[in-house]
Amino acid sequence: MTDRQTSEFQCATHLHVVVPTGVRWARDPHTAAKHDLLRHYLRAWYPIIFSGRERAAYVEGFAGPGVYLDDLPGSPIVALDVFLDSPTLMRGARLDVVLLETHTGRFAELRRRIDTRLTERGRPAALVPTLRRGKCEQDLLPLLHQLGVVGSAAFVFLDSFGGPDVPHDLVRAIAANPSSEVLITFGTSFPTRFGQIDKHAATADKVFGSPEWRAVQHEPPSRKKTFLLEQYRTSLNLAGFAYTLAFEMVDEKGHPLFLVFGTSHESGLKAMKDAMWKVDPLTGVRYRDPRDAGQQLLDLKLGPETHPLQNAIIDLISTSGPTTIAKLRRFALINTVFRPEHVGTALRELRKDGRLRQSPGRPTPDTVIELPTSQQPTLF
């Protein structure tokens, strides 16, 4: 990086968490990797959402210029481009893709790349762009109601720098339509602008929902990252999304970034767990369960390494007793970052390990998994 451009930056806090000043930058392997599980996702959920309606949107609070430096496409041009590229979505559907952005320099540029890509691609009809400057916290949600877009099904990306910086209010909205889901960034500096209770209170209120956020200050170093985390998706199942999905991408220097996801439907739980592990291995970023108590970083692969999955196994069946493969694998989609194709490693090499037993005869969804006879609890 030249000295022009390493001047363009600024270090927010000392976890990393690196904000751009200018108008373009570099993109990053957690750019990177995110753009191609939001390339994956809208693949599946835009003939999805459009097999039972005519219109939908797409929806980003924080879209940046659209573009990085070297001319990689940002996450609003590669929204554009999932639909573009599928004709049959655009016979009588309309996608609604609204973006808001604060910055003039950027705005600017983003205004001229969406104008730019709609003229190559013969800016058909059936995608109508609405650009606005302005902030998200204050501005989007009216937008949104001008457009008419809050009683539409909805993917709304919030991708800020060292979010989360998402009013409540703002979220519930988008949760209030059953069909709308959100991906919500949770930069690596939360922790430390949260954990300064007086100094942030009545920002991280108005995020969280609530004040109970605020007790991680009893929470040793260790815990604070997972406390606020978990705090944060009881906030969105408060808001009305029935499920949520955290996950942690770890880059190859070892800097973390959290993506927080919002459904109300487990079909789109697991269609973005089947993004989430399409995403190229190339991009140099891995995986760790935030869930996790031993932190361990799963590689992007067709087999992944199951450890995580296989002791959260034991310790449901430790706790609630013997269960089935179908429940099971409805336990992984829910409850951890694996899918619930993952069940059946994991039972693998349980048994194996004589870590558990299964009925007898070939498995079904209603084959019953349990400890072996010698772990199994007793009163006495």
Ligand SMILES: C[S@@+](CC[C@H](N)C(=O)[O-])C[C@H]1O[C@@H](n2cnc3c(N)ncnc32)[C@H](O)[C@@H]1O
Given for the second form:
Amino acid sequence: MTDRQTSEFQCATHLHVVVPTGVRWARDPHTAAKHDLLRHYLRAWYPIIFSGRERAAYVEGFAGPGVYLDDLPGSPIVALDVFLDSPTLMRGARLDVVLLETHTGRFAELRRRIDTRLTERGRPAALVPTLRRGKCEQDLLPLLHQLGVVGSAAFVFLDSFGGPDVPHDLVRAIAANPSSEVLITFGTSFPTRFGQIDKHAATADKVFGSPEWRAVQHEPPSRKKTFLLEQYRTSLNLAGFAYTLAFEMVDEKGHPLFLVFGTSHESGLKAMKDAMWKVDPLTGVRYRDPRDAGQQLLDLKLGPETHPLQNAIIDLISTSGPTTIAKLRRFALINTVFRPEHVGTALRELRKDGRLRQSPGRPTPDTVIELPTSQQPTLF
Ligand SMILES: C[S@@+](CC[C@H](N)C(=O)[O-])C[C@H]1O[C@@H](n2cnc3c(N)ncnc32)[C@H](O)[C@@H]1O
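Starting from the form predicted alone above, please write out the structure of the form predicted in complex with this ligand.
To see the whole picture, the full complex is given below, headed by that same chain.
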């Protein structure tokens, strides 16, 4: 890191995280990967959402300045560009882009950046931007009501530094909106932050929507992270999202970043999984499934390493008995960071190692998968 970049940072000791203090800061590999994920996701989401409806919204509660050092685009510009790159999409559609940012200098920079981009792209009527300086936790929901966005489909990105920093009420309101989704960033310090029960209890109760998360104090340090993520996923389910996905991005220096996604549509979950696995390997980021007991890193460069999925399949069949390929594909989609398409590779490996048996013939969705006879549970 250069002196210039270092001077942009200051340690926010109360949160044990390093947060930028200047208007712009250097884009780290996580952010590059996060933006690539967003790009791939929105390329799928916009066409899905605009088939059969004319109005939808892209919303950010912690928008940032719209630009990083070296003029690299921020997430609002990424989202805007994906929409503007598709003239067919824009025909007859209206995308509200709603951006909230609290920092005065960053807000001014964001306004400049959005304005410049729209001028460059001919100010299409289909894109309706609204930028406000304000606090996400108190100002976002009233703003969405005021703009008439409540009632239309929305993708809401809540990307704070030390997240999750949003009250459960806000997440519940988004979940109640038709075809709406959230993508929430968890700061690296969340196990420490929420692990200190007394210091953060009141805020965390609001974030999680109940005091259940406080049981984290009885978990060993190695389990706190997974416990809190699972608690948060449950809180998103209780908020009204049918499906959640949590995954960890790890950069080349081993620094983690956690993203949690909530949707009520299986197509949204599938699109997010597809986007995850399309992220450019050059960002240097790898994934980890918070639910994987082995905490194995999954490389994007070499194609998916399916060991965690193989273990999850064995656990499932050991506890619930034989199942079909169709059910395993759905299990992978809903319960792991893997795509349904990864199941074939995992099953091939498991059969090769003699850990599973498959009914004879060409595999079909109804093909039955079971443990080898020697490993099947017996009564005696
Ligand atoms: C991680 S940055 C956002 C980066 C942006 N999403 C991107 O990827 O380009 C978080 C931003 O949230 C802003 N912020 C912090 N607290 C906020 C609050 N309570 N409400 C709204 N914005 C806030 C910060 O000033 C910062 O610009």
